[in-house]
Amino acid sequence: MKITIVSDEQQFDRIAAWRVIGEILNKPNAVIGLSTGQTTKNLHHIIREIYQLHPFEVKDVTFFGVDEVTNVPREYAGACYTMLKTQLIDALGIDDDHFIMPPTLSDDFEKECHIFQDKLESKGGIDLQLLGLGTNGHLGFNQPGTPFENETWLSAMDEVLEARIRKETNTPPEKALGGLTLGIKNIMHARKIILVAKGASKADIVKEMLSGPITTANPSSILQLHPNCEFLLDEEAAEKWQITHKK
């Protein structure tokens, strides 16, 4: 396992977007997935700004994201889709052949599951996958309990998330919500895997992920056998981890 830890804020954001960067600079045609929610913010706007100054190719690229919101309107601003446009997608001018998402929206989301994994298959598979993590260690939507094998998959919602999306978008209780995710199965596929989290409320769950037993209970702890995944944490969330590695 690679564990980088960073004391800074920026810099922490600077090496992640760094990381996305390099990718497409070794590999012009690259297949990129990207994470939604505080934690990767920062890091899309510093990759816009820098695409800004110093303009790279992108042209031949394709981003994804890990996972989507669904019976929501694709417009909502809490939509995955939504997000990363916003955040990085129409800064970097990418088209909608190079940006691979599933339908917030569909009568049939088992053929969008199937769909959104052959696109990507399609593409030569995932060459980096950006991951945030979960304060329960959840991976896109796979919540505690989802096995390991699992593929692309309409997963139940955590309810606090889901309260407040319902309360966003005033979606009735009888439209059932959910997360259309790739599996981990899918991303443990991925070529290469960069885990970021950051701040004292993902310290329990780091220390978990990295040295506790690999279990479903925790769907990070599998990273642990990724074999090459780099966990970019900074000081408050290894703060537990570091105390147990020292012993």
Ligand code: GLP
Contents of the next structure:
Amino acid sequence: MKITIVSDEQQFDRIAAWRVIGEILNKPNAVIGLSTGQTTKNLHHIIREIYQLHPFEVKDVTFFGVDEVTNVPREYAGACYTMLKTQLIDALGIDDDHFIMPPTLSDDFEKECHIFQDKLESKGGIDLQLLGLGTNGHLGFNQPGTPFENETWLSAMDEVLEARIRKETNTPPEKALGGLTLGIKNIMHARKIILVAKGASKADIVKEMLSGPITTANPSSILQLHPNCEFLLDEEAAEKWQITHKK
Ligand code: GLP
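Could you present the same protein in the form predicted in complex with the ligand, rather than the form predicted alone shown above?
Let us now look at the entire complex, which starts with that chain.
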């Protein structure tokens, strides 16, 4: 396991941004999976800034999001599509053929899961997947209890996020909100993964992810078995793991 711990937040974002740019420079037609959330927001901005200062070739790169909220308008600021568009995709001038996202609205999400997965496979599969980490260990929208062999599917989001999105979109309780997500199996098939986690609120789950049992109760624990996964952590997120692993 490659574990990178940095003390400075800017350095954290810069390292993550350069991992993405490095992938693009090495493989101009790379397929790169992004994640939304507080942890990845700044690293997206840094990629933009570097691109604006020193443009690099992106016309053959394909980006996609690991997950999407369902049953909200795509233009809603909390939809992953809109977050990724505004944080990164538009600034790089990526066209629609090179930004793959499942729709937020559909009559048949099962079909959409297949379409999303097939599109990624037709591009050659995932070269690099950036992943955030839920405080309960979720990856994408794969909540605790998700079977490791799941492929792209329609899951549920955690209660706190669901309550927030419901409020922000005025979605009534009778209307279901969901999370369409790559499954754990798809994530594990990525050729490279970078898991990013910042802050003290992630310290317990980071310790479990790195040294706890590999169990569906903590989806992130499966990453211990990935042959090419880097865990990029700040000091606060790494603290509890470091205490138990001091020589
Ligand atoms: C949401 C997303 C996940 C993301 C997670 C982390 O649940 N669906 O893909 O990894 O948030 O969010 P944050 O970085 O804000 O902690």
